[in-house]
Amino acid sequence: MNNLLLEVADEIAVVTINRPKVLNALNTETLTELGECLAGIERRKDVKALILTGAGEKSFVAGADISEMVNATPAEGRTFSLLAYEAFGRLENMPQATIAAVNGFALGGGCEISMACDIRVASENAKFGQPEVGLGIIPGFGGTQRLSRLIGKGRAKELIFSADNIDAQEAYRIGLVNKVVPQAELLGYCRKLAVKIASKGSYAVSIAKYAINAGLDMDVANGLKLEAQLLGLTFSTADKKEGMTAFLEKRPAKFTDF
């Protein structure tokens, strides 16, 4: 891979978008590599959680690569959006829990890729925004859809229509990020969180993730029916037996399903 770094250790994968000279901007090659990388990770039984971050101290992902878009045709713009749709959709729906470790700028496509992760942790220097209307376009990597689901329709419209950037504390206040930590502690905090998640029943985590994601597209009644069905599914696993037996025996569980 020319634009990504992948490290796997202790059941945790760390994927780093590695284009620091252009603030890790997303181009066609990077999005293609990301989709292929995630497809490989989601099939691995030795990876229970994934951390996504950007190289360098200035930027997580500063957005889509404007130099690639400036002369693009309408058809090419749509193709570019669909490429991100595929890669980000894989990130959103892969069985492993995913954590965005957001250092510095998370603008446009950077904000959008962070929203495709299950959990967002920001360093104190992080900046979030959807600046697209200031360029004469709209968010095209999921911003018009995921942002309103995370922070509500009114706040999402304000952020997108104004093209303003917000800092990490404001992002935390409105629910865009889960936690703000000092920059030096960002990856360490995310690793600890990933290890904690990986120590739980990984199959149960993946089923819970599916229930939450799928339930958002349903009314509450159908979402509750789905939850009941999926709970029944987990009762068929060895992890259910092990987890409950370990609880009754007052010992740590040793989960094996995934």
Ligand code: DAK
Given for the second form:
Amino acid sequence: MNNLLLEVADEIAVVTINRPKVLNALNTETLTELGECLAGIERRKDVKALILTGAGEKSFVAGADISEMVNATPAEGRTFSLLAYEAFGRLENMPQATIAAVNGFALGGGCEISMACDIRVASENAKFGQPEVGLGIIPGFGGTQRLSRLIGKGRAKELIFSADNIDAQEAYRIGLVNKVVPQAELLGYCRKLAVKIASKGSYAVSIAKYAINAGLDMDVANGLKLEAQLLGLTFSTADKKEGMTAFLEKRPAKFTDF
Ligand code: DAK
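What I would like now is the form predicted together with ligand DAK, since the data block earlier showed the form predicted on its own; can you produce it?
Below is the whole assembly, all chains and molecules, this chain first.
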């Protein structure tokens, strides 16, 4: 891969978008590689959680690559959109938990890719924003949909209409990020969180992720019915037997389903 780094250790995959000279902006090649990389990880039983970050200390992802977009034709725009749809969809729906380690600018497509992850942790220098209307376009990698679901309609509209950047503390205050840590501690914090998640029943984590995601697209009554059915499903797993037996025997559980 020309634009990504992948490292797998202790059941955790770290995917780094590696174009630091352009602040890790997303071009067609990067999105293609990301989709393929995530498709591979999705199938791996030895990877229980994934951390997505950007190379360098300045930027997570400074958006879509403007130099590529400036002369793009409608057909190229559509291809670009489909590549992002696939890669972002994988992050959102893959069985593994996904954590965005936001180590600097998360603008436009950068903010949007972080929102396709399950959890966002930001370093103190991180900046979030949706600058698209300043470029004469609208957020096109899910920003109008995911931002409003995460922080509410009024705040999403303010961020998108004003194209203002906000700092990490403000992002935390409005619920866009789960946690803010000093930059030097960012990857360590995310790894610890990933290891904690990986130590639980991974099949149960994947089912919980599915229930949350699918439930948000339903009314609450149907969401609760879905939850009941999925809880029933977890009662058929070896992990459920092991988790409960381990509790009663006062020992740590050894989960095997995934
Ligand atoms: N694309 C391309 N190059 C970028 C870039 C980007 N998004 N962001 C930064 N760079 C490049 C700069 O051009 C510069 O390159 P050189 O001049 O050194 O060759 C280098 O990275 C360093 O950037 P700066 O010199 O500008 O660094 P500063 O610290 O001064 O400023 C900044 C950092 C992040 C505030 C600034 O670079 C900036 O405003 N960047 C652009 C942010 C932005 O507007 N991002 C794009 C948002 S729009 C679509 C779907 C979705 C989208 C589009 C289409 N379809 C479905 C078709 C999404 C669009 C977006 O994401």
